[in-house]
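As a starting point, one isolated chain is supplied in structure tokens, in the form predicted on its own.
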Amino acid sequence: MQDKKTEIPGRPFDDLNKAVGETVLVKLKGEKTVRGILKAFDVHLNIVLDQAEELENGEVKIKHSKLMVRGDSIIMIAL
């Protein structure tokens, strides 16, 4: 009989730590969407994105070299 290994899901901050330096998609309140390279985050989920782009209907609307997003405006982060 084989032992089944139970996979323990990662904690959210562990997953975010793994995503630092990777491109993420962030949905914000007010139906805004941004994407960029995750550079940093804190316990309040404030995040810093490099090479950030504001998207509208999937198309780039505005480009930013660096964008800081307040954590309480974030609805979802796709890694």
Second form
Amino acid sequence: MQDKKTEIPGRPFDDLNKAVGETVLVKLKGEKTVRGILKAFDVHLNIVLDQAEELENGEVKIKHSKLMVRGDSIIMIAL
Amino acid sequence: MQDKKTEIPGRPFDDLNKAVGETVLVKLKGEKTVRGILKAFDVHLNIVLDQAEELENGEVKIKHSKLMVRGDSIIMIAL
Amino acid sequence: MQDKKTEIPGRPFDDLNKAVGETVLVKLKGEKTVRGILKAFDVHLNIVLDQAEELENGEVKIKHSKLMVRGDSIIMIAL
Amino acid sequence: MQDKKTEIPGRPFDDLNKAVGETVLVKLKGEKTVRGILKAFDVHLNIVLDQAEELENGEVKIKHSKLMVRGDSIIMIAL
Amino acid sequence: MQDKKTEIPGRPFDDLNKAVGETVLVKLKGEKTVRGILKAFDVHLNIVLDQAEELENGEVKIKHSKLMVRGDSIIMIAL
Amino acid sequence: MQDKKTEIPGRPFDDLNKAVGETVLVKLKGEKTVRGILKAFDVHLNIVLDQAEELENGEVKIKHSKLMVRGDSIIMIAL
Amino acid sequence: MQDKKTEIPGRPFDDLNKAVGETVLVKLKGEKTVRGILKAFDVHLNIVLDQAEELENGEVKIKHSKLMVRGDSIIMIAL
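Follow the form predicted on its own with the form predicted in complex with another copy of the chain, if you could.
Now the complete complex, all chains and molecules, led by this one.
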């Protein structure tokens, strides 16, 4: 029954890899949101953002030139 | 006693694989819900949705052209 | 002292396996309850239910033709 | 200094194994309590109870003929 | 710089091992406290207490002849 | 499709490594913030800060000459 | 770009090792704080403190001659 479709599923980290150098929006546990240019990531979904901004209700609250976010804290990333 | 039934259990990731290219509804921890076309997944249940929508009380609140959701955040996925 | 009883303990996944094709009730973290026909499971206790229903105070709230539930979200399953 | 005592420590799963076929009381995260006859367990402390009862303030609230409890949800088990 | 001291650090499980047969006080997540004679433990810090007492505000609330506590629930153990 | 970009993604721990000897701001679960000179780290993101300060609403509350922070507690690190 | 600095990062457990025999302050999840002489630790950051004190608002509340703290409960340790 698994052959009934021909679509080949991708892997999430391929999509993440394509987003390196682009701006991403990251939603964290505890209602935190950060935005920045994706610079680095690893298999644990630890990421580094350049020109990062902490957002609150859609407004920029704090800026960080470089921000490492622990993968464990991440809910989702808009690529 | 294990032989008394002939039903062969499937594996959840087979069902997920069949849903690639189709719209799925994903319920996350913290009462969040997202909906989109399943594009990619991995064994940690990290997924990527295309044309993703964040829902609140059943209404579309925010749209993302591509959204990566960390498996750890997922409660259930309606396939 | 370990030999004083002759009862041979079973393994939980044997019981789960026997429940494939039958209706199960699943209690999730955060006071959620779902019910459906157990279609698939894996060693992480990820499961797939057919004809799934989300329950609230014992009443059916939403129906899903197929629902994947992440094992990590599950508290208990009435077999 | 480790030799100053002669008591040989047991292993918790030996005690659990001896309780198979007997009634146990299981306290779960989120103030839930279940009671039943221990039928099966595994190394993750996933357990199966026969003739299981969900208790609330010491009173039986719901009965399940067979209940699988995810080890991760368990705080303690009175053997 | 690592050689500037000669003290040899012990291992926590050596101390736990020495406490077998003695009364220990165990603080659990969610403000629960139990006390009993340490009978068994494993590397996950799962423990079994004999003559266990659940305490509330320092007073004995419930007694269990034998209690298995999941390591994951334990904050600290006074040895 | 993965070849459409030439940017080579970095690894987060490379960025962390470059920050050794510099002041970093660490946001922890539970609304805690600490600041200090990054002295040491490991693959679990356990870190040691020299001349560490616990902050509350942006003001220094407590100082510690050396502080080890468990990786599991960390949400993000401004490098 | 990784060669632009010559500082060699240390490892957190080296710092912890140097603190054996000295008084440390340990902040735990759930606003608990304990203080004592570091006697033992392992790679999971399980630790044993001698002459341990539970603190509340900076004041000693309870004393324990020996206290094992589960690494999983620890937020940070002032060395």
